[in-house]
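Only one chain comes next, encoded as structure tokens, the form predicted alone.
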Amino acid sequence: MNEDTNTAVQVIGLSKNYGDVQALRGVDLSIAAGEYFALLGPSGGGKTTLLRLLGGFIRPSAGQILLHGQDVSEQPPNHRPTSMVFQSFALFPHMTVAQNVGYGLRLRKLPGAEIAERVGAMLDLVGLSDLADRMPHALSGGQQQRVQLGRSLVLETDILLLDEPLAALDAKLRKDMCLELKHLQEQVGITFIHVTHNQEEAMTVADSMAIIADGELIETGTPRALYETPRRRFTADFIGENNIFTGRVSAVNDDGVEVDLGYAKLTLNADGQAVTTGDDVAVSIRSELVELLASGTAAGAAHQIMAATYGEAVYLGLATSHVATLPNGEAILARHISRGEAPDALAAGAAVELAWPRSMMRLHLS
């Protein structure tokens, strides 16, 4: 097969079974050359073994893995393209920074004077520099993490495969790291693989991604169409907070679709979805997009408006989140900016209108 220079890794129905549980079930996937990618999901979905089976470290039960057009399902992890950084920092303790990182160089039997100019280097790329003596035990958290990623990075391999790199760091140093590992990919060029069940790490660092759940990819995009127009329901659920009603399909016209939820009508644009009365279906809307309205405020035509019960605010700092019941039972949220003062008095269980705009509502067929 000829070698697809755009394309850094494709797989075509892959699949891994663990006797009769099925981790990953026939994955399609495509990840361009030199993008920045999240693997985003739920703990126990498949996305670390979607991770293993690209590195080599397991063999898919069925499907196939190409990396730059090269089929390399069946090869092991050092006749391959890739490096990864695991979970937990693996450092060896009885080696400095520098030993550590020139570690995979020394096992290639480099010529000495070539591996320390290259350890070099790559201490300076990943901030290491003035540790370079330093042993693992004295280092912070991210630090041991930059040496993780500097002696997966000076392999010069084109992809890299991040298994939940920050789960061990504290929330503030997260953060950092996340744009630390974002400035590092633009400056080396290669192809990132990154997976993580943490929804902000993966929108921070992330060209585009795929969610998977139950061993299946649900859905793949940029972060910002992932979170604003997100096709499947699963994705409305995991990402941001959506409020999600179910109803079935009551009437389709140029007016686009009507769904009626039993308590109410919502109307909505179809966004190019095939529906028809009678489908069962599922409508989001986001959070920070529900309005409390105020007494006597009336909402335009081009807003959705729904009859609630008040219940109570919860202050999170940044936003503030109004929580409200539904005539159903449910609850729907509206989350506003903090303004730095109390929200106006509302009594549980007095009556209040919500309103949003019908533009962006979402409809979700599954």
Ligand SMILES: Nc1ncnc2c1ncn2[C@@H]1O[C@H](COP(=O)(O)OP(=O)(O)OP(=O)(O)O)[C@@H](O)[C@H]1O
Contents of the next structure:
Amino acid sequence: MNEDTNTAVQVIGLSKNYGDVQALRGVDLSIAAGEYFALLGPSGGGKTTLLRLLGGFIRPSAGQILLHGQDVSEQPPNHRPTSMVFQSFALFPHMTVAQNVGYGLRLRKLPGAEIAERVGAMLDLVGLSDLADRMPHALSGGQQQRVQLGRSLVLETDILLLDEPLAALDAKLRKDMCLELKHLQEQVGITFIHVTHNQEEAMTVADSMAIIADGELIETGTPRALYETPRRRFTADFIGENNIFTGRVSAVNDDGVEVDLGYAKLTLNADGQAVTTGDDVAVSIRSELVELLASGTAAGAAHQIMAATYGEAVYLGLATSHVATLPNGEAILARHISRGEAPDALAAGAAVELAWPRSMMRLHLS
Ligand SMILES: Nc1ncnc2c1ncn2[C@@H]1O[C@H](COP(=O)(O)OP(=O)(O)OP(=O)(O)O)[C@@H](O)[C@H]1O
Ligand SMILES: [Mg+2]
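For comparison with the form predicted alone, would you give the structure of this protein in the form predicted together with the ligand?
Let us now look at the entire complex, which starts with that chain.
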């Protein structure tokens, strides 16, 4: 067999319908063994559906699932190399922390001594040794989450599926637990597949990630690649804060692509994408790359300049977002790190010029 042992998950043409609802449409995806992989996307996009298909809790309507090269499409959960951390799967309230963690091993009827040893090692790993005899109701949210993790990890499967594992935690704890999860994955070395609709969470934990929306796999890549060089317009819109222009390609030449917005022309590099004159396209530029210039400031050829009307400054703590209006009435955002001083007072209605590096614009065909 020519199975690729470096591939933990390979999904081919995977679809799932619930009655009339097409929850997943022909998804192709491959996840390397030992990778921390995040599935990110808006609510209702199909993330949980994909995770449940991988775990064997539901059957595909079409397509194939290979785990470590084996077709498991028709296998039940306990015949797959997976275990799952459910978002709302509560701990057994009448069992201690240690009993909760050991539950799956007792189901497997392992000898008591082995269970005790493995549970002890797992409690160490997830930082719960001191709480082994506590009951779940006497634990904080973060501690309960750790018990859940321990309960899944102790089974020593090759692939851990995590559905919104941090959703119940407050923002600060969530941040801490994100890094803990990442370090835990590095320690145990198995494949983690982590579902979230929180962008920062996905970017914190993931080696690679996929954007899923409307049952479609939109794009995969490293967090950096998806942030800095998104191919799809949806990705540019979903991750970070992007200004997105829509227009038509008016020229393609050695210098790049010219896109006519009606009120201005953008010149940028095509990034190897096949475009022709007349194509409807979108162009994105991240708000943190947009500079605000007083009107009339000269800028080099490396910069795209655009006239706008200043609107207002919105103070966000870490950053201040400047809102201006383009000639077509749409808003454009320039976001800059706040440095403890009020931004230069620009009056609403003032004519300003916005500038950004041409090389940082991204072209989106769809
Ligand atoms: N058992 C079901 N019966 C019918 N429709 C379902 C069922 N489960 C999910 N759906 C639908 O399938 C689509 C995808 O649902 P899914 O739970 O996979 O989304 P999700 O990306 O996990 O969303 P969230 O971020 O809100 O958890 C949604 O439109 C949902 O309403
Ligand atoms: Mg879900």
